[in-house]
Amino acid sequence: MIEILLLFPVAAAILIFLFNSRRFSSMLILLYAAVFLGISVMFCFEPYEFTRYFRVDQLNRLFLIILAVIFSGVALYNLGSMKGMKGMKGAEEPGRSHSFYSMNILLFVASMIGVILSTHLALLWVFVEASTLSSSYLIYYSRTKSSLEATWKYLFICSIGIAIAFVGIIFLSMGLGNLDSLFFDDLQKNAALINPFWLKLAYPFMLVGFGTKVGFGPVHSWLPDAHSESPSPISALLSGTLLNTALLGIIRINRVMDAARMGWYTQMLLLVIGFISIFIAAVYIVNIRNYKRMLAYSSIENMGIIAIGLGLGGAGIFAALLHTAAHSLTKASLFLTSGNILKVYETKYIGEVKGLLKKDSLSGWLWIFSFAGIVGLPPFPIFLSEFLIIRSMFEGGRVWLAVIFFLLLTVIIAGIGRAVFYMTGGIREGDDISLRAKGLGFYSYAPQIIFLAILILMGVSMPDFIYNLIQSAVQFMGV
């Protein structure tokens, strides 16, 4: 089954290139999404291994099902989104451009699957780099000056980050002695034999290196540009899934550090980088003018919250994994809805969007409910994850951390809330309130409705299926 997930996109990309058909490309993406989702659900009930290098375990199946659900929604949205894309200035005809777009989506998803299922540190590193290369065309798709700048920044910063991670892997290898294996199982089993000096030296390099792809501050500067310039379906994938895959690499390394009795070291660094990320997001969101960049900084904030949860340990780890799932679904809903707003108003600037509830009421309500989900208003599950994190701080005697955490979140909620309610309320003087959203159809709304329904279900009465996925991942991490 794993071989299907990894090889299907390669074969499909070749077919898309040969047939060069917009309809065929979209249908093939949707078919792969359906196959991926079905196989991922199967993996939740039974483990699977494809060679020694790829395996489904209690930890990565959570990340796999998140990727499958988000990608399925994106594939559905993609059926109607391409008609509204503007700014194509390349020499290729639209059909050929769409073929390259579809090919790279498939290869991008395959590379993220490779990261999630890898059992070897070096192989995981290779797939992280592959995800950078395969997604770069998707960021540049509109072929504008700003998208070109965002793509080069993305390639340059993420390549430096992955190079730093590679240095960390070299340092780790130097401390292995006779072990000579970078399989995660071997590293964890023999963690006590790894030279502590090289292990302590290697971890910050890998944290910063992989953390660059996660979007941790202060190595986050590629993220606002890439997320804001990408087509909305790609922004949903970047924020809802790509950040998670790099985060999984850090979690794998954390397990090795815990086995070597250096959990205190990783927790300290995660808490520092988590609060830096939230602080950076709070500073920029207060006066943000571009609503897609606002969502990008929100991603930085939420990845910081996840880092804090991991750094607290105990119940904080359950909260971090719950927050990971909730953030992915909510942010995908926000970015897809932002695509609807962009089609209606043809601008990314908050000040030029007003009266969304009157011009496209369904997108307006999706925007409001997604906002409620991302800031953690009940009954959305982010409320529960943030409550558990704050409780862990109090139980650990870190009241001052809880105060700072609460204040930063309040600033962020105020900043995002002001933008959301400005955009949805009222109407501009002299504006025609006739719907410019006529080009939006079923596919432009359905994925967000599904994501929000799942989130509300998780918040009101979490299904045993989802709870067991998260809890088994926590147990796998040794908590």
Contents of the next structure:
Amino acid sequence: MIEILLLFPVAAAILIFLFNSRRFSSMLILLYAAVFLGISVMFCFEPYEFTRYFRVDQLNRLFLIILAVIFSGVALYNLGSMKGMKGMKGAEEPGRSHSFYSMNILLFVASMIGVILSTHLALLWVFVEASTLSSSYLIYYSRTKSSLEATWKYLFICSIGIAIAFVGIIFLSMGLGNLDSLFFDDLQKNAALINPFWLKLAYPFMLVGFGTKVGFGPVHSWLPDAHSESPSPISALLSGTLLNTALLGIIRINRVMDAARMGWYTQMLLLVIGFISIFIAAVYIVNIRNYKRMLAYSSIENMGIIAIGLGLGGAGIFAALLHTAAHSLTKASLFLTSGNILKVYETKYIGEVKGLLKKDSLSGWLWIFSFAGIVGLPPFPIFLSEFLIIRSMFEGGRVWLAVIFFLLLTVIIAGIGRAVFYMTGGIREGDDISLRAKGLGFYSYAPQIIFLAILILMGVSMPDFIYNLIQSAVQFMGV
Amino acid sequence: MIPLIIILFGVTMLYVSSASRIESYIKALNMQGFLLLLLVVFDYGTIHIESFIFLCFETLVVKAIAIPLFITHIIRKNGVYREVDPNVTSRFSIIVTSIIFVMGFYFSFWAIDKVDNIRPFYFGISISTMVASIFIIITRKKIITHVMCYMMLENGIFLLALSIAREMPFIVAFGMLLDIFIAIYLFGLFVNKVQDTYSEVDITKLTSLKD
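Rather than the form predicted alone that you just supplied, could I have the structure of the form predicted together with the partner chain?
Every component of the complex follows; first up is the chain already shown.
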């Protein structure tokens, strides 16, 4: 099964290149999404292993199913935007570019599956690098001056991050002594034998290295550029899935650190990096002018919240994993809706978007509901995860942390709320509100509606299936 | 002999930090490639023959010849302005780089008390090279300089990886994957897309995306 997940996209990419047809490539992506979703649901019920290097376990099946659901939504949305995803003035789209776009989406998803399923640290690192390379073309897709700038920054900053993570892997290897194996299982079993000096030195390098891809502050600077310049389905994939996969790398290393009785060290660093991320997001979101960049900063914030959850330990871990799932779905819904807004208004500036509810009411309501989801209003599950995080802060006697956390979140909610209500609200006199955007159809709304429905279901009465997925991942992490 | 080679490697970084012409950076890259080759030959003559050939190929062909040649070609083709145009004076640069090297050595001699498998020269110089490369990237404006300093960062990593090449040769091989990034950057500059869009290739032009 894993072999299908990894080989299908490669074969499909070759076919797309040969046929060079828009309809064919969109259908092939949809077919792959369906196969992927089916297989990952199956994996939730029975574990699977493909060679020593790839395995489905209780932890990564959660990440795999999140990826499958988001990718399926993006593939559906893709059908609706077959008539061109430019949506921007001045963008050009030469002959084969859609084929390259489709090929890179497939390879990008395959590399993320590789990251999720790897059982070997160096292999995981290689797939992280592959995901960077395959996604860079997607960010560059609209071929504007600013997308070129975003791609260059993305590649350069992430490649330095990847190099730093590699230094961490070398340090870890130096501490292994006679172990000579970088399989996570071996590392964890023999964690007590690893030299603590090297382990302590290696961890910050890996945290910063993989953290660059996760979008932790202060090494986040590629994220707003890349998210705002790429086509909206790609922004949804980047924010909803790419950040999670790099996070999984950090979680795997955390398990090794825990086994080596250095959990306190990782928790301290995660708390620091989490608060820095939320602080940075709060500073920028207050006066944001571009709604796609606003969503990108919100991703930095949410990754920070996840880091804090992991850093708190105990109930915080459950909250962090719940938050990961909920954030991915909500953010994908927001980014896909932002694609609709971009098509209707042809601008990314908040100040130039007004009266969304009148102009395209469905997108307007999706925008409002997704906003409610991302800021954690009940019944959305982010409410639950943030509540659990704050509760575990109180239980751990860290009241002052909870106060800072509250304050920063309030600032962020105010910033996003102001923008969202400005955009959906009143309309100026003389504006033509009858005009409906071309190219927006069933597929431009269906994925977001499905995502929001899953979220509300999770928030109102958590289905056993999802609860067990998260709970078993928490148990796997040894809490 | 081996400490001498490693010290020479460190000296190339000091040279780069004070250099003001792009050609000097290329010479330094060239030099580093050859020094790494010498290290492999003198220090790793006893490792597996496949690993040995692979390491020689990587250092001589890729690091010492192919990439510097390609960069020279790009500079001629794009007519990049020859001065490095740093944000700070070269005196400041060389002082900071020297401090980085002192700290690197201090750290590695401090670490030698804690663990036994450290080789202070390898460790100190490679750590300092990595930090100094990042410092030079931060203080220079030209994109091509950034790419070359990334290459130096990678050389520092290669030096670090060499110190465990006997136990885990695959780690060094994985390090070569970082060359793919260099290839992509150079390819991007080569097909001239960056140059077409931005008349002078300089990060001060990359400011359209901000908050």
